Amino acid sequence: MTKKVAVIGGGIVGCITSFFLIEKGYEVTLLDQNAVGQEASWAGAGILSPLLPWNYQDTVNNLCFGSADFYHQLSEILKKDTGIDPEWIESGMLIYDVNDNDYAISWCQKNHIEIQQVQVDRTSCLFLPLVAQIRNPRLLKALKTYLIKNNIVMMEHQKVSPIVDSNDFIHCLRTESGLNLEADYYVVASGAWSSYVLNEIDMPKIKPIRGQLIQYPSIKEKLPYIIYKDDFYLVQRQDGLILAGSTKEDVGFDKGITEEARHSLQQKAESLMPVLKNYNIENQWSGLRPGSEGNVPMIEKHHKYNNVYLNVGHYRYGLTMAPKAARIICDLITLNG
């Protein structure tokens, strides 16, 4: 008999987890409290690398390694199957003002990551030529289409009530609209809302961290690579759009946008790329990242419930961690099933 898995959370982590689960032959229901793919996964810039990988724990980087190649292959599958191009591009990333160039270069060499020391406007910079980007709104749209075509049951605008079962095995979860969600296994991949689903309200391990971005219109000038400086980045899409971001704000579940952030991001963007002063900002938005200590996610079986699995707390790198995190969860389910 085919085993049923309910994946709670339709961001990139939930979608990629569902992608691997159907490959393994599971019957999957993907549930989201809003529309699938419309929260933090949609809001980010789609950079397929930790911004300064040498500043993170090995746990973080090990989960991110290989993601660019995975998304390159996935993009080809999605283009062929759905007609939607997620626009995978190997842009490279230019990094200004690294505190310790020698350490960064040594770390990259040790981890077999190509790195170059270059001069830009008489400033010494580091260049990572193999950093790629993907246009995440298109990726999520294509993934959603692909999953539906492959018989995933997709339930949108269904908020799951917190887990309250007192036993060590969950037989059913309820949504706030009164629907019963029955499955053999449950995967919590609810991003910033994961602590709510897991009923960890008093001492949440995952908390929302707001990130705001701005967008310039398609410009004729070309940005040959992603630019990163002082925890700020500029990214150009294939059609010339420029994204600038992002903030890190501990403001709870407030998804509002602020004039202060707009002005700060604009100043940084136009300092790095002065030609942007000739263009008006055409959009501003925010997303709520699932903040975690040290950016280290929880990818594991629940400590109490034997058929509940956690794929949560990816903070800034849900996109880059999603492939390996999803494989780990699928292997755990298969092993314990």
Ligand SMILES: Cc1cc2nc3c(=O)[nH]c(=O)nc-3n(C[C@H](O)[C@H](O)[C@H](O)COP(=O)(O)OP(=O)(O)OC[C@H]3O[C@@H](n4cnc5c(N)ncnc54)[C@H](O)[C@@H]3O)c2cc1C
Contents of the next structure:
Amino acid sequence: MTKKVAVIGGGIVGCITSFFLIEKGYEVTLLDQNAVGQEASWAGAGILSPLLPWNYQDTVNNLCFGSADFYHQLSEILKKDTGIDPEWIESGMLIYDVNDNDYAISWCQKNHIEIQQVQVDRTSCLFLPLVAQIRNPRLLKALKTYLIKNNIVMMEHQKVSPIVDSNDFIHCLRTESGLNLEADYYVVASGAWSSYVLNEIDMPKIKPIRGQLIQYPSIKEKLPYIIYKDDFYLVQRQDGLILAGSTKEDVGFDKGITEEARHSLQQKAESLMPVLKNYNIENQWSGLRPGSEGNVPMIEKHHKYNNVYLNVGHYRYGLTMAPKAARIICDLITLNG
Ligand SMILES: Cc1cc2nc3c(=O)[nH]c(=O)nc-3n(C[C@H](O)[C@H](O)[C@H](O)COP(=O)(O)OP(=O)(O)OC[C@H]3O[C@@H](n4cnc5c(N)ncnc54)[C@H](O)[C@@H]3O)c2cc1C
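Starting from the form predicted alone above, please write out the structure of the form predicted in complex with this ligand.
Then the entire complex follows, led off by the chain already shown.
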């Protein structure tokens, strides 16, 4: 008999997990308290790599490796199947002011990551030519369409209540609107809200970290690669839009945007790309990253409930990590029988 899986959260992590689960023949219901693909996964910049990979633990990099290739293939499938182009581009990333060039270069060589030392305006920089980007709002829109076409049951605007059961097994999910949903397995992929769903409100392991971005209109000047300097980046989409980000703010579940962030991002953007001074900022937004210690997510079976799986806490790199993380969860569920 076909086994049922309920996935709680329709961000990139929940959507890619659902994508692999249907591939394996599971019957999937995806629930979201909002509309699917409208939270952190929508708000991000879509860079498919850690920003300075040599500064992260192996666990983080291992989850990120291979992601650009996966999204390249997925984009082709989604374009063909849904008509929506997620705009995967291998734009490369230029990095200014690396603290220790020699260490960065030897780390990349050891990990088989192509890296070049280049001069830009008489400044020595590092260039990672294989870093790719994706237009995440379009990716999410395409994935949503694809999943619906492939018979996932999508339940939007259904807030799942904290999961509790007296046994070592969850029998059903309850939503605030009174819906009860039974499945064989449950996957928590609720991003910054995961501690609530996991009923760990007093001791949250995952906490929201707000990130703000600003957007310039489509400009005629080309930014041929992503630029990164001092924890700040500029990304250009295919139609010429420029994104500049991002902040890292520990302000709870407040999704507001601030004048201070706008000003600081604008200053950094215009100092890195002076031509932006000729354009007005056209948009600003924020998203809540699922913050975790060291950017290390929890991708595992629940410590108490044998049919509950956690795919949470991908912090700054959830788009990048989602494919590997989702594969791990699918394999764990398949092993369970
Ligand atoms: C400004 C910014 C820039 C970023 N840039 C990048 C980048 O360039 N590259 C990269 O890899 N990552 C980036 N990130 C990080 C990345 O966006 C996140 O790590 C990733 O989106 C997390 O995905 P998620 O699916 O876990 O969370 P989300 O996308 O937030 O999805 C979680 C979903 O769960 C739902 N949910 C929550 N609680 C419940 C409940 N009780 N019941 C039902 N549904 C529920 C929510 O409504 C939401 O849709 C960025 C993030 C921000 C904010």
